[in-house]
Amino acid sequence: MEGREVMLPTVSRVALCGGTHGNELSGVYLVRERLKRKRKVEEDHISVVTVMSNPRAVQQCRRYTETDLNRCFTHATLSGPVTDKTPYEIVRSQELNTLLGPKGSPEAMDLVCDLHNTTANMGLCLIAYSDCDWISLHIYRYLQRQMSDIPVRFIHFDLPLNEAYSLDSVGKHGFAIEIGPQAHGVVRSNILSTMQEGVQHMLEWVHLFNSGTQFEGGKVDVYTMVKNVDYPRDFETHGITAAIHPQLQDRDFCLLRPNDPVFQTFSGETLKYKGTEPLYPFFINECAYYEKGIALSLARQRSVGIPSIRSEREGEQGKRESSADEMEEEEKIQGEMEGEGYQKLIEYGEESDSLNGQHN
């Protein structure tokens, strides 16, 4: 995998979104600063559209007003009917799909980056639905190399495109940038600076890629989500009966082994991890997930090989189409010659554009 080169279309249209959750303020303030300059700007020949995703929730400094916007981008929700009783966030998801998509179409943005904060101690994470989207994985590796002072990781949610529920799934390529820890409803200068740096490096990578830079292949670590774990609950009231154990709190991406402490009940009892497979916890004690019944998520770490990539420069697409026509003509001639008893060996080079995963 690492030894081959894949040629991919340029990433000429990028959407940078913040405020999808109105109380995650790093993205809100980063987007506000960019909008002061211009809603749409050209940065090194990249068209960057900056969007405040959920303005009503931002105005109220709430995660959402009626329903979680970042769960409204499945095919079923985007294609559903809208009435005067439809929740605002569902209406807004369809507006954003029109603006940045439509999802799954050739007209969709080349790259959608959605900015988020977490209360968990996760550093900077890219979260995506494909583990074979070479654009996203190369951006991830570039951020790792440029931001050595903070952990940078890649979380993979293994869902098909039509079931992918978050805003970033609208683009041909897309991911969320999730940075923490930061409490919701506040902004910390160091977390905001990290987000600004991450966005700047992402745009740098896009510029280099579009300019013809070849990015070498290699291997990257990917955390594929396996399952969510809820808090222990009272059978009758369904209220939680335990908190995250002190030995687990703030230890996101530290390997959780069988019989390691996970919860501490309100009466002081330690509850241990009963799984048989060591897994990596993340989103530990995320404030926004109490309502979703999630105390933490567990992931499996694996090494993913990525190929060398570079962009198709202007005119190369036409050359490839011309080459395909020539191949077809040669095959026709070869068939005629073989029909007359001749033998001819023809060697063709192959280039594949089909390695971008389900985001395409």
The other form holds:
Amino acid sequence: MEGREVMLPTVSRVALCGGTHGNELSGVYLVRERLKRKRKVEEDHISVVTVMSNPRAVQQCRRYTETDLNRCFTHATLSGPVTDKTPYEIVRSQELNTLLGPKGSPEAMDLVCDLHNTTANMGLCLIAYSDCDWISLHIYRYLQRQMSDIPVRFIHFDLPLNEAYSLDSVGKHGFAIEIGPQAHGVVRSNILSTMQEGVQHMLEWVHLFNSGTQFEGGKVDVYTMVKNVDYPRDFETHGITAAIHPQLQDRDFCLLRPNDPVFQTFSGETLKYKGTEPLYPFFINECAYYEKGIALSLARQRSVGIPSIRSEREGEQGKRESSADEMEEEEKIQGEMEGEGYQKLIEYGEESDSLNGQHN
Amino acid sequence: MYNTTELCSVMSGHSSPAAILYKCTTRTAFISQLVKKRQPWFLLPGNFQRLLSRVLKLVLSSESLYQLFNIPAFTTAMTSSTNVSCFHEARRVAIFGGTHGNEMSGVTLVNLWIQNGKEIHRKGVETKPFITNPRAVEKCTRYVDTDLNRAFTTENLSAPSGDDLPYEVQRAQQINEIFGPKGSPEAYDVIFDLHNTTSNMGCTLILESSKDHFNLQMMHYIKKAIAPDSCPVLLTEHPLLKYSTSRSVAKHPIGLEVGPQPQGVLRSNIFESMRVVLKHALDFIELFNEGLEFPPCTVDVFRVSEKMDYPRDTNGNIIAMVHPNLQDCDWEPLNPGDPMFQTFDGTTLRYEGAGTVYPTFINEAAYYEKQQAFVTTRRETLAAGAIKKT
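Rather than the form predicted alone that you just supplied, could I have the structure of the form predicted in complex with the partner chain?
Whole complex next, starting from this chain.
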């Protein structure tokens, strides 16, 4: 895997979305500030569209007005009929699909990055549906290396494209950037700075990639979602009867072993983890998930090999990730390019000024 | 003639009759200790000895005095003390949760106690747990039409009732009927109103009047009981900044504000802190009702001074956030020149007040719409006179 270089199309059209949940304020403020600058960012290799996904929810500072927008991007919902009675968010998801998609088609944005906050102590997470989208995984590794102040992790929800329900699934490549802990309805300066930094590094990477930089292969750690755990509830009222145990609270991504404390009932009793496999908890005590019946989610960690990648140059459009049959042909072309000194790394320093002008 | 305060300090300073009283479990033991030790205070002026003999008389005649040994502060049931404010027994006490439907500690505790009130039961007290804004609780939102905790104005309470009124105004009128009427002798004695905040305020007690000696004594008791943990007291008595709370229906309103906790989230540690503070508050009421006299005391409070909004542009949009140096620093001194806000392009805006203030409610989610980034306070020491029940 690592010896092989994969050629991928340039990531020329990027969408940056905030306010998909109207009370997750880092994304809202970041998008607002970018829109204020009113500059459509065009570079040689990259154009960035900035979108406020759910303006009504943002205006009311609520997660959503009628239904969760970030669950409205399955193929079924996107292709459903729209009437007077259709919830606002479903109408909006179809609008966004027209603007940034259509999902699954060649016209879709190359990269959709959706900005979120969580009340859980998760640091910075990239959340995506694939563990073999090399663009997303390379961006992840780049962010990890560039950002030392905050833990950066990659969470993988193993769902096929038509079942993928969130906004980021509309693009050819996509992920959510989820940063916590931050209370909903609040903007914390340190969290906003982190998000700005993350977005900046992501766009840097895209620029470098599009300019022909080769990114070396390697291994990255990925957390694959296994299951959700709900709160213990009262049989009749369905109200919760326990809270996350103080020893689990804020300990996202600390391994949860069988018999570790998970909940503390209101009468002080400790409820323990009954699973047999040690797993990594995340989204511990996320506010929005109480109504979805999720107290925490559990993931398996594994190491994923990523190939070295480079963007296709002109004249090579149409080439996709090689199958074994095409590998020989590709290696031959690569050899020719190296021989000519064609492949070179662009000096980052020269390019950085224009990038810095785009965003704060 | 020593007054009660002086007596307490003399006694505890010499650790003589107070300490002995504390340790002895029988009356005879007490007397023999006094005689045996021949404490220097026997040589003190005659008026002190007269005082002591009255203590002895009381000891010999009153069993209940020994029940005092279980409380943290030494007190004396000296009926001769002057300047004791007498209050009626606090018979009717309410505990409000869900005044803001997404502040989960109060909602959870009150629902728990509605199901099983054993934990809040105290002898001689009717404690009523009550969800004030059930519709907001159901939707897990702060309010439905308007903020219930601002709705108890005279205007709202006296308005003719009707379905066209905002939900929370109707609710305020209902609550005033059940627990009030506000300002009348029939009103509930005490109401505890349970709140959470996204600000790092710890366990804050909110006091509405600097002249409420009953409340001051309760807060003093609570602070001592939870020491070394702290329990700041916020005094909201201010001609402009004071607001009409749901608890203001009672004769003695007490706010409990515990944070930091995001709206809609229940954190175990926050939940337990609130529970412990309430336990001490109810203990105080029980002791008071049993006839215990609480000697004069002082309480350090933070009096609200000024509301500080976020810097905004001409369209009213926020252009800066709470500065990282100020974020989470509730109750810590903010000096002129200290960083206060940070604009989105990184510029620092500094506090330009005349002197040091103590900010609180820093970055409370619900206050963005109320144009408040934080509120400044000034430290003050309030004196409370001795109190006991009539």
